[in-house]
Amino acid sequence: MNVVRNAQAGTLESSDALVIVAPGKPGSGLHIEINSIVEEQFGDQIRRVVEETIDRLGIRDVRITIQDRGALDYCLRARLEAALNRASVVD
């Protein structure tokens, strides 16, 4: 999977997250920006879910912005996968 355009998924409703993905420059790796109402308590968990999902999908060089409103792991994972599918072409 290769990210080629900007895309987003999700909402800013309570218990949801808005995930925005954009292609990164070749060799830039993974850049994650998290804005969350629970970042102090769950920021590491959110980052781990994002990194695991990116690794599983084999994606490199992508910028991810997450505006979290208390989304659970499965919701965050689904939003991220939806945004990545919208932004990507399959190799």
Contents of the next structure:
Amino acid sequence: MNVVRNAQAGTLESSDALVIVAPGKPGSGLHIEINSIVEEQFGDQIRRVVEETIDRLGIRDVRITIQDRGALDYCLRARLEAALNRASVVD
Amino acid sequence: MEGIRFRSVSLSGRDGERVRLFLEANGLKLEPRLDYTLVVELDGEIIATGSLAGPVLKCLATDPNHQGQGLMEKLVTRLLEEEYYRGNWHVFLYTRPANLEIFRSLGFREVARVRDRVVFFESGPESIADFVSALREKRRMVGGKVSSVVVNCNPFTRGHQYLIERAAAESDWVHVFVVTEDLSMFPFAVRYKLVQRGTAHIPNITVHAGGQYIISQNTFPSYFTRDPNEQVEDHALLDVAIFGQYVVPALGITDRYVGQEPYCPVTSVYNRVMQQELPRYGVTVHEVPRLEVEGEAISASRVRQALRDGDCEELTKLLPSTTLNFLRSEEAQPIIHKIKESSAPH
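Show the same protein again, this time as the form predicted together with the partner chain rather than the form predicted on its own.
Time for the whole complex; same chain goes first.
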């Protein structure tokens, strides 16, 4: 999968997350910005979910911005996958 | 949250008046030139509202009796969705410092602030850090006198050329920023090209696009409306704060050259604010008297008037050959036609 345009999924309401993905320059790798109300406790866990998802979908150069409002892992994963699907063309 | 309804409204008509009254009750003004307005109503009464003007979220307010219910989060989500739908992924917002925490928790990052009155935020994948790192790549010297000039050039006149030549003669390097916003008679691509052509003979110069942060519609909306109101000073302070905090260190700027402003009240406020604020960032401001022709300062508005009048003789006095040549080209004709039909200051 290849991210070719900007896309978003999710909301800023509590227990949700707003995910924005944008294409990265070739070779720039994964660029994650996480802003979370529970960053101290769950920042690493959120990062892990993002890295796993990116790996699984075989995406390389992408910028991901996450506004987390306390979303559970599966919610975050769903939002992220939805945004990536909207942003991508399948090779 | 029973009975709560989100609705986009048109500001012409009764809803416009209701939004204006609601904002005023919450210490805000209904600003001109809004493209989209949402209201949140409870049993028909407005309890929150927010608007868009290009990529900027504006006129956001929640009734104090309904705060802490997640209304602002819902409202901002919807406004952001509308921005994304319109293709604006880099979104800006002004707010009072009292609202700082709420917008931070919604993912907005502080760019700059004006005293204790206004905080300027941005959100989205792109940020001012990208702008700064792009600028750093264009840094030309370490040490020495590095000057800067910010120009709109609608169009490029002998006055602009004189100001830039003078800065170049007195400096080791000059960075010229051309205002990017496409709100002038001459589109950005043309203004930029004319600055490049008219300064091609200067060896120690870099011409930049001003971009999103140097006199843009986001940071300095009143520059384009030319309404001399109380916001002008805040906008000017914000523009200068961004310049001082980000542009100055990225390029190692030591001096800024500006043309004296005899006519426009907005620009003269801007010049005064620069004189007052830029020295804090180690920048010396040089206000250069305008180049005069026949006892009258050269200005782009004088050029546009001459274009309206079809006064070729006057144009030859005001413009360098590079701009004159452009005006004779095919590409210039629709622009000249548009100027003839308008009397706007821009």
